[in-house]
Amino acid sequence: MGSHALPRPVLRRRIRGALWALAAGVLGVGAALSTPPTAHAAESTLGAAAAQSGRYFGTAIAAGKLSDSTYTSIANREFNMVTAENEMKIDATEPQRGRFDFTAGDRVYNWAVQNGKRVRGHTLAWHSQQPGWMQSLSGSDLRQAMIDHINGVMSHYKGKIAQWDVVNEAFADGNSGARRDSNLQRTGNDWIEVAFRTARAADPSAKLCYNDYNIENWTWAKTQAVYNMVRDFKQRGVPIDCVGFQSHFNSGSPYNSNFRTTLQSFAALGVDVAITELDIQGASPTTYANVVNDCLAVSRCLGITVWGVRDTDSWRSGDTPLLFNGDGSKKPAYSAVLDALNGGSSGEPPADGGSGQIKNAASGRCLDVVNAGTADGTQVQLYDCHSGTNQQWTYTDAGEFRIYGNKCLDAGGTGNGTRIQIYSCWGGDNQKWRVNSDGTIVGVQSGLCLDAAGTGNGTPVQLYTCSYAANQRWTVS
């Protein structure tokens, strides 16, 4: 848990184009890239509404509050996933070395399953909330203690936990992008990898997650550091299945609209994502709805967990950050979340494989290869739509936009203003794109949006920080 103030990116003044018509959607290449969500009757609880799209909506439960009937009534009614707030952490489960105590953890687990809910495990390896005996260890002795702890806890809950936060908060705050200087880190830089490999062997059926805070803003160094670790793990076969974004949004660490880009970028690495400890200072209904819609827009977003039931149950109760008041009444943010869940799409559009045009919402003009060129490095522009082959794009299962069969839509860099061109397809992340249900097309390597710098014929197409304005929205048809 924690917050650290970092500068928010300065966005340029964006072109004010025509509003994106919701009815238009994002059409498929040659067919539907995204079909309208199946019609559902509006659900009346958070868990049921989330389940419509195959997601969950959960909460953190404290064993000591299970005797509070108002607390349990809300929790049982509204949520379909449970995380033990403190009861499965290191100090609670192994208070003395080699002597495990699952009394409190089991109380939360049993309450959850008896009420038809699944359970997230939190957390196995963490620099904080270590018992005194572990804090006194170092080096190989501490490393072995970590391994033994993971095996002991996961053995007890084997086959019972949906997701485990295997490692929690291992990166430093600030702009360094470095690992946190903890006793675990000082056992060797491979400690996170060892934790994940130990966890996979201990319970092959559980999803294994890395969990952290202040990694929601795509531009922040900490976010990029975690992203690079996950990418490395996936490339080397280290068993990581998901990344948890705590999402404690407040004045020091505010919600940023690029959170969706962050979720999409991690998902593109081949891991699931989850919002694991959500609370929002002041409980802004708009921000809560935005977070929900961000999850709904990413097919690999498993679900959302709020960190507590009522404001009075929150670790930040003074911020009134949750969906229920202390007396159990619903806040405006509750209605905003429920509405978003009931109206949400089931996720990102799949690739279809046919060919078609990519039309800009602001200009009505199409993505066009200058002078129908075929050479590597030929620029892409806006131009009046026509039936020529230099406007016929194929979206592949790999996330490429191909043209002429063997050329790919290619970003020549990763910064704002980067030129978009065609280049021989080679499988790089700068040639992979995510087509989103809000009409944006985001570069996998950069996390930036495909952007038209104007509306006229010959307008160059570039990468730019996502603002979701009409000049960054496209119809793929």
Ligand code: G3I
Contents of the next structure:
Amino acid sequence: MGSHALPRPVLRRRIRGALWALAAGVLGVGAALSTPPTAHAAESTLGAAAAQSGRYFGTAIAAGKLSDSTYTSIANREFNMVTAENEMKIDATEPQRGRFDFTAGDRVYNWAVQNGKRVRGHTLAWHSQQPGWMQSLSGSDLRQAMIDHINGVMSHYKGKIAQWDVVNEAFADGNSGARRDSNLQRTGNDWIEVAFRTARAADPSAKLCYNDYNIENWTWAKTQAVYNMVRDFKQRGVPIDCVGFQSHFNSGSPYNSNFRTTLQSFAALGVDVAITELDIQGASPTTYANVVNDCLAVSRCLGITVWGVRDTDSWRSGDTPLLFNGDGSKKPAYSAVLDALNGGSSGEPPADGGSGQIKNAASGRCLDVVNAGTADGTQVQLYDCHSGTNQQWTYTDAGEFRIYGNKCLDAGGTGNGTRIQIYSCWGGDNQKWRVNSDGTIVGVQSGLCLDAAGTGNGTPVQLYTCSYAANQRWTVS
Ligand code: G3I
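Given the form predicted on its own above, produce the structure of the same protein in the form predicted in complex with the named molecule.
Full complex below, order starting with the chain above.
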């Protein structure tokens, strides 16, 4: 077997798809030929391409545009998750105190579900787009109004929403790391956790998200402030399931490659992550592909939503930040996103069920079971590559790396520094691994990367927050 970079399955899958297509042609359309489960042709729409890795690709939908057939045909064809751009916000759903109006929200919701799409709810507690009556409230009266609003909206959509943006944009821009000043913040610092606890009780079936912008760059104070809040919530049992990264990238808030570290770091706290309002000034295909690959690299990244369909539908149309031109044609960024979704995460055996070595890019040494031991708990290390059976790994359809037939590459924990061992295969997520196109191997349970802490013989292999450095990249040979 020759040496290959791990993205090989993508190429193989395309070759395989072509071979099966050829065979189908020879046998005729009606022949009883089924595509084997591991053979995927590249998908031709964003939603289907994202679904290959269990993710979704969504868009914001405006109720007022549902009568535009160019708009709805693109939206229906390409996306499988929908966010109401404005129609489920506070001013739309509770225009007068205690009088709820779901007319516009339901138009978006019904269009989505009638076309087989899921819905993200946006948004329940926010300083902006409050109706006049709420803007003028303060103190305990406003706190109660917030609680009543969450209960009113969530009970209407109970059991119907995949993820709710429970609290939106509660942190200040700039270097302070402080909460944003707002009437809600002035009701007391605990308003966010009260919103989340209220939301959990109102609809236990929805994932509950905190959603914000300018929290994509890991070095920014706002990012760290939200990270600290989520960590605190997880430690204290405040119900939070996900963090939404709006991802409105422009020259003042540009994409940075450390976004992947941000997604990974939040995921390591035990929450899902999602890209919720993506648009990129100028729509660089490379930047779009980078964002998609960042999501694909993080097993807890649920999916990506772009903030509108065509450039002309965008809240900042002058930036031409979306995937479709005003006439409905596809932009170069569209192709970049589709290609990334089709090739970004293999989810397939890198060795076709055959055995091979797994070589570390930094050291050139191989993943090796210490002293060729076979007992459960035997450590895995780096060692000079050789042909021994203690370096022959088989990637299974289930996502395991097996050795000696019935032992699996196993993480005995989920934190940084967890040592990697072999253990009898039992089907747990701590024995499943996602092989990514960038050469990283991510534990499905932990979301952390397979990492060599050094380069010499005997270096232990561990789990660690993904940095994408060479000590976390691997090739099979
Ligand atoms: O519908 C009225 C129309 O009747 C009126 O003539 C017109 C005059 O200005 O206003 C129209 O309403 C506008 C509405 O969008 C619908 O187009 C509002 O003025 C305008 O403020 C509103 O902007 C929305 C903005 O949120 C408000 O904060 C954008 O559409 C929407 O894309 C944007 O979305 C936000 C997310 O919710 C949160 N994250 C940031 C993101 C972008 O700002």
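Between two forms, the rigid core is the largest collection of C-alphas that superpose within 1.5 Å. Just so you know, these numbers come straight off a predicted model, no measurement behind them. Numbering follows the first chain given and starts at 1.
- Ile420 shows a C-alpha shift of 2 Å or greater between the two forms [criterion: core-superposed Cα displacement of 2 Å].
- For Glu87, a C-alpha deviation below 2 angstroms is recorded between the two forms after rigid-core alignment.
- In a rigid-core overlay of the protein, Gly447 has its C-alpha displaced by at least 2 Å between the two forms.
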